[in-house]
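So this first bit is one chain, no partners, the form predicted on its own, shown in structure tokens.
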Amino acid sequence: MNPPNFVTLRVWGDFACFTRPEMKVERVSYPVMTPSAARGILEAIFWEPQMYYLIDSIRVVKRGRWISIRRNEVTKVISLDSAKTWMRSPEKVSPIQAGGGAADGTQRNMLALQDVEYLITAEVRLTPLAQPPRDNLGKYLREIEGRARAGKCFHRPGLGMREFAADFEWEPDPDAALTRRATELSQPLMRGEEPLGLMLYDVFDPEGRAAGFRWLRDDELDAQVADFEQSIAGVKKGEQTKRRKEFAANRLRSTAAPLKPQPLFFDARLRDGRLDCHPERVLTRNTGGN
């Protein structure tokens, strides 16, 4: 049975690809789900700035089969500047030519997984933005369970990629669910230890996500501008112009500065079909990438 502030979901799908970052052009999947993919599934079902998830474990029900897929992809991406230009003057932007035989199209292989199923267990914690008693763990745990039982989600969760849709179901007890599914599938429970090597944990530090995130309201933005204007009231006009440009470029529009993506890795090991993922147990601060 889960501890009081833990939740478990059973997720499954026809295909999955948890891309190894060292092979991102010709995609190659990790053999099991990564913690960041599990977090994405939970956040697709329910998330608010006042709470966040820490993935505790991933139990493997169906490991899946390796499958090679050849897909039509594009070699270019649309830049933010191009998108802004298109909004002002669409005729000045050259679109990406996609499709078979197009100038920007290409064919690439993908080594993915077919027919997978996992049990994701996560701890739910409050961020500093939570305001008790209105915001409390019980409220969020009930909301997550209700949405999972009803099949509700903000957007369709995926198994590593958006096109690989994931189905999900609420499970109150991960160990009981694992035993039940093994019986239903007429397969033995996984036993023993299997090292999976270095695995991507997440591209955002869990400690950074613990701070929460909220866009500032209009009155808070106005107060920010008023405070700045007051601070430069006695400064020369030329210096005011310079500082206003700096203020506009670096102005905070949320309660915290945007997180800078930085890959974190951990030593992944399957023990009896269970991948231990809690960051306080598996992450050390020197596991980040360059």
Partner chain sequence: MSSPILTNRHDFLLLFEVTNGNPNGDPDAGNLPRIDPNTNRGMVTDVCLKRKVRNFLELFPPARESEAENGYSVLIKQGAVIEREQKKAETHAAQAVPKGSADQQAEAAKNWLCREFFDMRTFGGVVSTGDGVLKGSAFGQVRGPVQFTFGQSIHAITPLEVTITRCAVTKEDDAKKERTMGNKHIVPYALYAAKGYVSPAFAERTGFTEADLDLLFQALLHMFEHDRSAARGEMVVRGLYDFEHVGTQHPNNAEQNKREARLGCAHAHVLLEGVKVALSDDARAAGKTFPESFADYAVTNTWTAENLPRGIKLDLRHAGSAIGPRQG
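Given the form predicted on its own above, I would also like to look at the protein as it appears in the form predicted in complex with its partner chain.
Shown below: the chain alone.
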């Protein structure tokens, strides 16, 4: 059995694509769900700044089959600068032209998985923002369990992509669930060890998450601006404009420093159908970053 602050969810869906970062234009999925995809599912169901998830392991119930899908996509993103121009002069709006042969359209391939099912086990921890006894682990664990059992979610979770929606169910015991599902599906339990190579852990250091953060309130933001204005009151006009620009670019809107997305990788191994991915076991300081 797992420690009491562990939760397990069974998730499944018709399709999944856990895109490898090295092949993200024409997407190629990892063969198994990544820890960051699992975190995304849990956070779609429940998340609060006072707590965070560390994905402990992912058990594979159904590996799925590979399927290749080619679709029409667009190459363009919406530029905020043009949006600002459009706001002032709406006659300048130029739509994005999608579809076969159109200026902004393109066909992209995707190598996805079909018919997958996993058991996600995660450790729930409190961040320093939690104020006991009001914010305690028990409360969050009950909330997660309640939501997972009742099918409640903040937004519909997805298996790597939003069009690959995921269904979920609470599981009290991951190992028992794995055995039960194998019997229900009349398939043998996965045995043996299979190295999956380097796998994306997440796009930020889990320690960054441990600090927790909350968005600043309006009065705090105002105070921030007032403090800044006071600090530049004595300087020259030109210098003021320059400093204001700098300030606007660097000011914080939350209690945490902005995290620059940075990929972290780990050596993924499937042992008896279980992918061990607890950061304290699989991440060492020197495997991260690029």
